[in-house]
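A lone chain, given as structure tokens: the form predicted on its own.
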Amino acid sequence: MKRCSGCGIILQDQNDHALGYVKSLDHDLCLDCFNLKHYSKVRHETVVKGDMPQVSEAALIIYVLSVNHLSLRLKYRLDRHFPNSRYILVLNHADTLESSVNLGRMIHKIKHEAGQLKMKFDDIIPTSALQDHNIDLLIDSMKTYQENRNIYLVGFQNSGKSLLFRRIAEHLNQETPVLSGKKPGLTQGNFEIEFNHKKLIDTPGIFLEGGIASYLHYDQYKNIQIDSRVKPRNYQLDPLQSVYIGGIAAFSFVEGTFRGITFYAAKQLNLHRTKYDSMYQKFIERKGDLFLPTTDEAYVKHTFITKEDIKYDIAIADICFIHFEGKGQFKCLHLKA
């Protein structure tokens, strides 16, 4: 069996509406690997539902998470998965963040919260596989905490596990095929370079469910993932006044004081404020005219109230931040995950 160079994929030629489809078995990349690397064009808009890796041996586990995804940090108990191995936690894309946000505060935060939970990560390490930021401190650190194992870099799709893999091989001056982009699930193997006398494996990334690749068409959803550091913008909002993310959400300031709320998103994702509307009428009839991108799947509507004054934050994963101060009640509209 060959597979494709790019993602992994079992090649095949029988079937060119399934994954993996070559004219030719003589051909490196599958179609739709050429297809992205020369045109930056997706044929397949099937996002494949990858599980946990399977690691058969103890390890060092890096576990690779986009800042994009921070609520998710401890979904996955990964002591259990990969028992007897060691955990250096990635956080990848720290340069989308705004350069106030204190990293040291994030980082002991994020330690603290594990050691609730008896998880011990050896080392949290924020980098940008983007920018090239960071990797030789995580080789370093994965060097320190190795032990003779081989090293496996596991997390969600879109954390930018692949193309930290392939930021790695350059600096151990190393080359790998591997291909990286902003669709979701597009590593369907695992690939393999040469670490300290043992191997670091890249492997396909975690099925991500509610993300945005699942509602909308890869032109749709490229360019509003927010992968660069993104401008705040600032609404002085009154109760009962809302803000329409694209025509993908809607949050609402129903109940409370007169506040500044702050939203960071993509330039591209149109932000609209408008009165609100307890039925979201507007948004429904206007999503796909005045606020796109949008989708005809199930939207669901959570509440919520908060009751101190501190500070809060709410991600819509890949897309927004939400950021505001005290005490309120607040509705949001957004697709079902």
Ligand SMILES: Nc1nc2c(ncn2[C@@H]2O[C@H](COP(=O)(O)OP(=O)(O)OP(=O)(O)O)[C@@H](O)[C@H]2O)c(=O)[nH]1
Given for the second form:
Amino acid sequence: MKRCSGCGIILQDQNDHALGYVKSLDHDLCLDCFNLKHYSKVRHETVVKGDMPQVSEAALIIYVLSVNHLSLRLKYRLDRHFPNSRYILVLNHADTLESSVNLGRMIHKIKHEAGQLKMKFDDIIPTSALQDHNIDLLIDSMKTYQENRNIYLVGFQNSGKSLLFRRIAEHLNQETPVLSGKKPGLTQGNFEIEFNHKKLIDTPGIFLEGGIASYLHYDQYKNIQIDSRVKPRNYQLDPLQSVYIGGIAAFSFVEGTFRGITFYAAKQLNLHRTKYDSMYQKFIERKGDLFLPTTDEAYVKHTFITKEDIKYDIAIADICFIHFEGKGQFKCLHLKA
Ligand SMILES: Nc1nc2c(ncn2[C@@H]2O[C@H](COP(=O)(O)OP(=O)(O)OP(=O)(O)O)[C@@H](O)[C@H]2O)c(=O)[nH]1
Ligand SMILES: [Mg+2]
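May I ask for the structure of the form predicted in complex with this ligand now, the form predicted on its own having been displayed?
And the full complex, kicking off with our chain again.
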């Protein structure tokens, strides 16, 4: 049984539509990894859901969370899945955070929240696997809390585990063939390197339920992923004005004393301000043409009311964050996820 050196899936030469296909079992990379590595293309659009990673021992778990998935930080109680393990939380993709974000305050808030839920993180470390930031700090922390255990990198798909794994390997003068890339669910098997007389293991990502990756074609999704520092885009909305977020969602201010709204998203994601009255009709008529990226999935309408002097944060899947403050009535159109 031979595994792909890029993603870890078991190689097979029988079914060229199935995962793990190779023309000859002499090859080391499956056709998907070969295409991704050399042509940045994927053959399989469907995001593999996969299972929870297997950790069948008391371990040190590095929970790798992208700052772009922060709203999902408590979705999985990893401590309940792996109760005898210790935990370090890594906030990866820190290089993409808007420059005014106070990381210290963010970490303090997460610690407080985790404490209230009786989740214990021995350490919380912001990193950028891409820019090689804080990797030595993480390695030191791993050594401090390892206590002769194996260490597992666990987290949602696309949180940057494999790139982080490669960076750690580089810092320890080791090599690993594991591939990283914008396709969620890329890693399909475990990868190991030596770490302080034990093993450090990269695992397949946890499927991001409701993530936009399940709705868009890979070529569209990869363009709107947040992969560099986001810049705020501010709008002063008058009553009965809407903003379209690509062809994915629309956000309308109906009435109230609301002041302004800030969007954080990849610069490739188009934002388009327009009148509210024709919003639904225009959205349906022009999506796929004026409003991209888009999907044929059903959209739902949603109304909500906000209160004075409260700050609101809305995360649209994993690609757009909206901040605003003030009293008002709003209507949204978004995917059913
Ligand atoms: N800007 C930025 N991009 C990163 C960082 N870490 C990873 N990436 C990018 O994020 C994408 C996903 O990275 P991977 O390492 O493949 O993510 P993963 O968690 O292993 O994903 P799965 O194998 O699907 O679970 C890749 O395009 C990486 O280049 C980071 O710190 N900053
Ligand atoms: Mg991976």
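Positions refer to the first chain, counted from 1. Just so it is clear, the structure is predicted and the values come from calculations on it, not from any experiment. Superpose the two forms; the largest set of C-alphas matching within 1.5 Å is the rigid core.
Asks: Comparing between these two forms on the rigid core, is the C-alpha shift at Q329 2 Å or larger?
Replies: The answer is yes; the displacement is at least 2 Å.
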